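Presented below, as structure tokens, is a lone chain in the form predicted on its own.
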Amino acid sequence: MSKGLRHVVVVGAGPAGLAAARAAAEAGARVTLLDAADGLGGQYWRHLPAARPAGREHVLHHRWSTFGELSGALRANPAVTVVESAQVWSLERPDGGIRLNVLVGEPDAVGRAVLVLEPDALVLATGAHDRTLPFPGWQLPGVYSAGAAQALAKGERVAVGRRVVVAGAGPFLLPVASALLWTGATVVGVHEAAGPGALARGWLSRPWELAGAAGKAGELAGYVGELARHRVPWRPGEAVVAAHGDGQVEAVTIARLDERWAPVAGTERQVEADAVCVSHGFTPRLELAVAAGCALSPSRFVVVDDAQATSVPGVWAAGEITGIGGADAALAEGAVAGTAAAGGDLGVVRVAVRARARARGFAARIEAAHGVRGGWVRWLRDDTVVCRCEETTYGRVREVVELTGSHETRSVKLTSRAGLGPCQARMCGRTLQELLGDAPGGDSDAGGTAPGVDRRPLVVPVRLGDLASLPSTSASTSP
């Protein structure tokens, strides 16, 4: 491998990166691409380990040859090298340039190799996580994310339980269910926040705009049929408010909601369940993003031009970081993505600016359909956790707010220790954000993203003597 190729760097291997990283080869660079789990895929085409693989695995995915054709041409091609199970966890920028720390191996096994990067040019496709709104219950045994659920169905083939409640909001619940369907899972019912009047505005305005979403039609319809098979029922403008049980989920308490998401009251009903998956959207992972001082929108999304450049020279972001779009959208912008920071001519990648037009055009419509509306905090209770790692409350928080006088999100985590736990406000960032009514802006970190809910100078934990075996050199370790 030449060492006088433009080395490019993509970190995540999901449809962005998988795309990013081919594209960059393409265009003549020298390509690592990392990934923080143990193969190729990301969320979206997470998939059984080599060692045991499946006969049928297309049937669990979307575009599944799409994805054996990217690893494929990237396992194939001698100037790209696939570091798996490579954990970013930190960025700096020595003198302007980029650094990424990076530990290869299990998580949290003792010693980890060590790798120090310094590329050329660095494409962020870390993607996206399920933000999870809290309600009562929701920290017992049983309650998922359903990202998770998702992962273990078609990481695993496990289900998360034998009657399953799916509910919160977006297009996502529908590939969950499914995926729950085919581990042998009952579920129960599929619950969607948003009402039909939300979702009519959402999906039937300039219906003309849907003709490049043919797609995407045809994968509503399949999971539609499917849960049709299944009698699994589809009840839109409802949410779950309560789970309970006695160390474990038993059931959940499921409100119909009004055009805000409050629960109207008198519609409450218990449903028996054990495990509940709940997603009300996602929230991007922006920590790289953040270190290298890329500016992200008001709306937390890192802010790229029509070649994905971010703000900082160098820095390319692609997928989910820059805005929810699904599959199609992440792998048009990583094409761009790659093809530019390998400083290749973006005309050979025009069908992926068009492909890219017409996804974000899908992403507006999901959060129009879709967005978490403010009413949902009625269904809060003064003893529902918020923060689950620091068991902080709903009370809690408006208490320190009352003696403090202060909505600042920094001060109120240092006071109340919502978002100090293990997750390091990963999960109730977001929502103590909003419940505080603090909104980016002021005393921020760059492009307006509030202190400490996405700077995390340390990405992942790790360990003090992996601290001490870095290297005291700047020079760059090849992978």
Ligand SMILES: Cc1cc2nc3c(=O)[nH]c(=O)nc-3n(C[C@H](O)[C@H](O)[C@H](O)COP(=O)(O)OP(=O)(O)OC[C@H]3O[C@@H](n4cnc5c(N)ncnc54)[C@H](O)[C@@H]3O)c2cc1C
Contents of the next structure:
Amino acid sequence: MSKGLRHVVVVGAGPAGLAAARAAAEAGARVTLLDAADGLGGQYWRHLPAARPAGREHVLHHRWSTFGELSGALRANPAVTVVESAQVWSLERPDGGIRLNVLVGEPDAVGRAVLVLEPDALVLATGAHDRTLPFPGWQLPGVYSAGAAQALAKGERVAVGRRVVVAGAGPFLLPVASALLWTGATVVGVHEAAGPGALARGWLSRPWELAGAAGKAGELAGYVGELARHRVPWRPGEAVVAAHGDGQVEAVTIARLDERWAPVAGTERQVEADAVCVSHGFTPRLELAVAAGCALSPSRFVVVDDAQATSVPGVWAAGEITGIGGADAALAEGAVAGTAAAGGDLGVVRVAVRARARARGFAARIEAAHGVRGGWVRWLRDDTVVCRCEETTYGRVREVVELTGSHETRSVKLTSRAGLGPCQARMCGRTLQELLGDAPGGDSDAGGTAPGVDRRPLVVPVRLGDLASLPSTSASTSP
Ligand SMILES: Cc1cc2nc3c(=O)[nH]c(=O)nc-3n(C[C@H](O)[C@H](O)[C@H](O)COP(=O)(O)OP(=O)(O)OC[C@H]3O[C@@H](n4cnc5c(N)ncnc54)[C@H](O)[C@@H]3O)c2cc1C
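Please give the other form, namely the form predicted in complex with the named molecule, since only the form predicted on its own has been shown so far.
Starting with the chain above, the whole complex follows.
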């Protein structure tokens, strides 16, 4: 591989990263594609490992052939180095440049290979993880984030339970229910928090614009048909407001919600289930973008221009870290970002630029219809755990606010310990901010552009031995 070419590193091999890596290579760059997972595809194309291939993997995926085409093109291109199981655990800015510290190998293994990269250009395509609002009993075994349940179903063909309730908000609940059905689980019901009014406002306004997203609409229609065939009810304007059980989920309480997502008194009913999968949208994985110094929008996404360039010279971003738009948006943004990062001509990716505009319209509809509304706080009780790592309750958070008079996330975190545990506020950070009514950026940041709860200098826990084995020079090591 030529060392004279511009070196573009792409972090994340989901739809956005795969498209970015291919576009950058086609624009003439030397490309290194890194992903912490042991396979390519990200969340959308998560699949069984090569050592245990499925006979009919495509049945669980949309655009499976696009994945085959992208990954095949990357593996066949000598200008591209694909490194799987490559966890970027920190990003530094030596003399204004970019340095990525990477560990390659099994996530918790001893003696993982150390890789230090100093690319000419960086594309961040680190995606998102799903967000779960707390409710009484959500710390019981048997309560899963919908993303975890889907990962087990798609990546291991394991069902999280026999009788499973799916709840939360957004179209993502449908593929989760579908994946559970494929693994043999009985899906008792899908409960969508958005009510008919919000759904109509989000999805039925300017219907002609949806013609450009015919593929996505077809995908949704497929899921709806599948739920109907299995007689799975899909109920808008409802939520799981409590889980019950003795050491394991045995039942959940479901309630109707008003337009603000506050439970309507008297509508509660109990449903037997041994698992519940909950997701209320997505939270972008911003650690590397924050470490690079990228500006964030008030709604906490990486700000990019038309070429997907961030506010930091040499750093581009694509996919869910720039907004929740689905796989089509991620693919289009990736193609634009990769081309731009390689110094290529954006005219070459005109089709992607148009697809990006259509996909962004789709994202705006998702937010209008399914975006979290503040009334959910009404299903909390004082003993409801808000931070599962530190077991901080809603009552304790309220008490701290009362005692200190502070509504600042940082101050309440330090006093109540919410958000200070092993997940470093990945699960509860946004929740805490909403409960406190703090600005989205946290730490009294009115503009919302400060790192707030998303600053994690170490992206994942790292062994001291791995730190000790870091090269002392700034020289970039292979690939
Ligand atoms: C759990 C989950 C399940 C989803 N399932 C569906 C679905 O079934 N259908 C659907 O239409 N949409 C689904 N979505 C939404 C869909 O994933 C996105 O629309 C699309 O995959 C976004 O693509 P992306 O490339 O931006 O990110 P992703 O596909 O999330 O890819 C990001 C990649 O970055 C890697 N990464 C992140 N940080 C690092 C790091 N520090 N070092 C190395 N690698 C890193 C991750 O391992 C991941 O592979 C899901 C989202 C989530 C969070």
